[in-house]
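Presented as structure tokens, the chain that follows is alone, the form predicted alone.
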Amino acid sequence: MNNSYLIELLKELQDIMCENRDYLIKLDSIVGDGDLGLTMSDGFTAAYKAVSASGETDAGKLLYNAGKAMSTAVPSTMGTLMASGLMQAGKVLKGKTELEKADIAALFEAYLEGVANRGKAKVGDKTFLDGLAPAVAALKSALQAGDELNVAAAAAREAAEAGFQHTTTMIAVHGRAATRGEASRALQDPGAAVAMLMMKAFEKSFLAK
């Protein structure tokens, strides 16, 4: 694969965040300030538009530039976290002009690392990480077992969905939801929903081929 795949992936991310803008707004209005849908739709749109016609052949530079565009467009907490994920992925894939299956796994593993480092959260804190971490683990496991990327992407999506649902067993540690204490346990985490949508877009990027 060359970098045209990354542009296609960013297009799918933009589309799914725009399609689910109202869903994310509704989910976030219960535990946050309700702007998550706007942040994600505007942020991923900015990321895609920044690189869609750039002609950049370096995968790392492409992802880093997409992240920079997102950070400028949506400088909120969640916007900054998502941008940090893209920029960390860009650092890991710097110099790559052709992508192997392992590079795609490295992309999402780096995304997870970038968000975790910037947000100072960990798995189990009821955040975005609780959706993406199991997805990355499932993706890597599937690829190590020899599965093709479309099969591995489906496994990652399933794991992200399960991770999102599992957030209803956790007490929130960060953000406004944390002020609810035990009452936050039954609530679905909007950040983990974003991770779930990302993995749905990832899977779709192969179904569209």
Ligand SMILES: Nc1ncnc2c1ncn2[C@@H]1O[C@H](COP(=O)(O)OP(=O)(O)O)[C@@H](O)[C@H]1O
Given for the second form:
Amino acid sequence: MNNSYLIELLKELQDIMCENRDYLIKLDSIVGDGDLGLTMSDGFTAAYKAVSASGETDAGKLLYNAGKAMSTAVPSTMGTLMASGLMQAGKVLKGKTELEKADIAALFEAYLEGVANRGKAKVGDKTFLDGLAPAVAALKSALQAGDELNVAAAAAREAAEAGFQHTTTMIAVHGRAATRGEASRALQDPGAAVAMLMMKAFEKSFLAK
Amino acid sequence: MNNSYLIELLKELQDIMCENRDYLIKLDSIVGDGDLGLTMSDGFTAAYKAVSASGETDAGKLLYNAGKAMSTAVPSTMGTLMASGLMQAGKVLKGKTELEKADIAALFEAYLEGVANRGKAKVGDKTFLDGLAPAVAALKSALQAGDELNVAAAAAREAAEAGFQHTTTMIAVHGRAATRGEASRALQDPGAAVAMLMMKAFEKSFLAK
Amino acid sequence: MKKIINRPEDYVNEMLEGLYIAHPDLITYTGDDVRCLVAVNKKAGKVGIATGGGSGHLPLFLGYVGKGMLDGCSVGDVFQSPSAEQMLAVTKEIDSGAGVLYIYGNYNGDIFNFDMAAEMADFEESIRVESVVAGEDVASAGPAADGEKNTRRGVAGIIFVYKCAGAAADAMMDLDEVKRVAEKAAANVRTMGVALTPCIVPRVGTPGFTIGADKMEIGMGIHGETGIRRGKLEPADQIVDEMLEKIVADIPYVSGDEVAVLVNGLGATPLDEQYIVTRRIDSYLKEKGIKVYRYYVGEYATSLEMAGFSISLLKLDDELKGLIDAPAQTPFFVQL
Amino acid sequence: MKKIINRPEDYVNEMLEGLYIAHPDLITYTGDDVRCLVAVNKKAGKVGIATGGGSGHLPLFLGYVGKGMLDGCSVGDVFQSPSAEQMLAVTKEIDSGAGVLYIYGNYNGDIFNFDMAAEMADFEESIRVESVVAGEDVASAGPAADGEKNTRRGVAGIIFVYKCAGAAADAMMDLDEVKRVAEKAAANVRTMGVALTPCIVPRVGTPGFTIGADKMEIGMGIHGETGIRRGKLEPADQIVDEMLEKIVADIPYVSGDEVAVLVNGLGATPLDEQYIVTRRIDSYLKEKGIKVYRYYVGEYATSLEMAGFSISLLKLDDELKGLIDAPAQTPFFVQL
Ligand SMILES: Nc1ncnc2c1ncn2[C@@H]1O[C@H](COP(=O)(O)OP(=O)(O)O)[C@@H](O)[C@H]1O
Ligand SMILES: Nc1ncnc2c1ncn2[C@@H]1O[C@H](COP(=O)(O)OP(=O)(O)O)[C@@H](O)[C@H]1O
Ligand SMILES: [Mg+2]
Ligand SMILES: [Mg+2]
Ligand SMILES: [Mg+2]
Ligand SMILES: [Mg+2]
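Switch from the form predicted alone to the form predicted together with the named molecule and print that structure.
Now the complete complex, all chains and molecules, led by this one.
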């Protein structure tokens, strides 16, 4: 695999965020300010547009540039966090032109790290991390167990879905939702929904092939 | 007559303005801001209070001081005009301790002059002047014809009443009413009503004796 | 009436007390009447400049007392004139032998009281007083015919008269010269406003007028005096164009002129909107060939919590430019 | 939505264009992005100070760029963070080799973007960047426990951090010193606000919340964040007392302390009311033995056309006094 796969993946991410624009708006309207559908569709569209025709062959640079484009387009909370994920993935994959299975695991691990470093949230804080962290764990263990990428991606998507559902047991401690305290518990976290959609797009990136 | 008459006259003015407070408020509410009842009752009360127990024997000083007290208490349009009338009357009667019939005519003539100089309105402009000017003319001609003060005062009151009623034929060119242009014509002028009340009080100042 | 106040009767005096607390280095009062405000800083032999008027227009009127502008100000109740007695007290305090100039807005109550105060100052104190009355609201009346009295209301443009006369006095010009400069500034300034919402006089407790949720009134005065037209709220650029058309045609201001521009918020209009207005003014005047020498943007003459703004233009010559540029320091106007 | 604007999408950029037109002597922008605002005046070798944040708070944030305060500011949409890329552009423009200090409010979006910009500045440009985050709204959260992150929102008190750090940089202190001063000011300031009416984000078009005609919300944030209690509107003195009780107890400020006080209007509250508030603050603090060194009263950090105000106290020592007193000149803050 090379950068054409990454571009394909970014396209799937763009498409799923655009398709779920209203869904994310609805989720964010309940706990926050309702802009998440706009920022995620605009942000991933900007990321894809910035690199789809760039001819960039360095996987790291491609992801870093996609992240920068996203951060410029949507400097909101989740916009900047997703940009930080992409940029960190770019730093880790810098110099690669061919991608192994392990590189894909490394990509999502770095993405998670980039978001965690930027946002300084912990798993359990009812954020995006509670969707992505279990997905990355599932992805890694599936690949370690020798699964193919498409199988591992399905496992990751399932874990993200479960993680997202699990956010209704947590109290928000970051962002607007945090002002609700205990009342935030019963509500689904919109950022974790984005993690779930990311993993759906990741899974689809192999179906499409 | 001496200053005890002037104090009596100022008391009648105070009383009539207080009794007609709501009437003046009503008139001014139609064409202006509705404060006239307040400023006239407060103003003439202040004028009377300032001199009633002063022991001042100079008629001019008494009237001047009454005017200053009024101007301090109610620096509104009509408040300042009435103060200017009193102060001008004071200037003209300065030095007198005994008042003849002619002095009373001079008092109101000076009052009219004081208001006219301050306000720079002309008769026919639909103001206080349209109530007081005909009253002063009637007062003077009655006295010239040899009438007693109480008879002359009644004539002055009648002329003021007629002058007030006559304001419904005029277009306002001063103050808030002027912004209405032609539409101001049908309305009674509140300031002219004050002139009518003044002459009523003047008339009563002799009945009381 | 949603106001952060105590008893409405105490509104003006409590405001003044707060003002003296916040600006002890610049302003104080004379006698024991907080409504007779004077500058702390005194310059011997300088012409004194006094203004006055009703409360409810902060920073107008008192906010321009300090260095390089005004020396004193008497303050009335909300939208009511101060008394001649108060004006006289201020006059006595600020006269240092060179005489006193009154600069105030064209309202009956103010005119009557300032005239009376001037007579008292002459009669009782032998202080020479001259007066300049600012009346530059083009929406309030037509221009005065030759020899006729100007019947236009005085609004925000009076700030320019203060600034020019204040700088002239600060430069130790004599009373005739300071008056000449003030008259020149007053003759060269024009203003027009627009209002979106009414304001509430604290002691009244209810709005002075009502205006539909999607309506504006072009030409409204700063006490809610009727304007020239009420209509649907339009985009900022369109409103500015309509106002400038009337203002520019009035003197008229012509291609090649240089002007100072004052964009004045009436109380509740955010600075953002005032700058959006500024942007359009700039392109409108550019198109007409009128050059802007200096902009002032912000709240200079308000109507309590009214939403809306006004535009004032001052036509400049070299003398006025120099006076506009001179430094000044007051509680609400600081220029280096 | 009663606003004097053109298309809501153009709100921020048109406001900025107006701003550059009005203040060409003080501010300009870098590159071709009007949202990357920098001071015209540059002082070689001086530490650069940058801030940034959402629009809708004028004069905050950009209004304090000029001489003696800030050197640059990136501006986001209304109530939205600018991007890291924009912050980086400003950072590059204002660095003159002595490094750059970021001072901004404690909001997630701003933190994430400023952190990212600092990394980029280091990584891509080798510019040393330090950051100080202001979070002093005592109504927004309890004080941070030892070693824990401060979760309080940053509001009007940030002006004091700007002022002190700006003066320190202007005195050619190095980056560590300027940062130390900024941290000291941030640690010594506390704020609390009250809101009477909501505001409308132009692109949203409807109020962010509703509040009864006779109600107020004590402790509300400058984006309409929920406060600590909503209740019937009370007399000014009572509101001030409730707010000061919370503020004074927080550091705490104690008898013998000297403070600077900022009374800040949120947008639609007349200056008169702000001075009525000032009056009560003064007697309250006098009673507690706390001495006021200097007052600032006016609009410093607004929420569009929201009605309400905030009070900020800055505890002073000799160093901070000197920095507060230093001259400054920006479009919205001039001190001699
Ligand atoms: N510190 C953080 N780390 C990771 N995710 C966060 C953090 N803070 C907030 N989030 C996520 O961001 C989501 C909201 O994003 P967004 O709508 O962009 O925020 P806002 O509009 O309030 O600025 C939340 O649902 C949460 O999952
Ligand atoms: N220039 C003037 N000369 C004489 N009377 C005047 C003049 N202008 C106004 N008035 C009188 O003043 C009256 C209104 O007085 P007042 O209520 O005090 O005015 P306002 O409240 O509008 O300041 C008018 O009815 C008119 O008779
Ligand atoms: Mg959101
Ligand atoms: Mg948001
Ligand atoms: Mg009246
Ligand atoms: Mg009146």
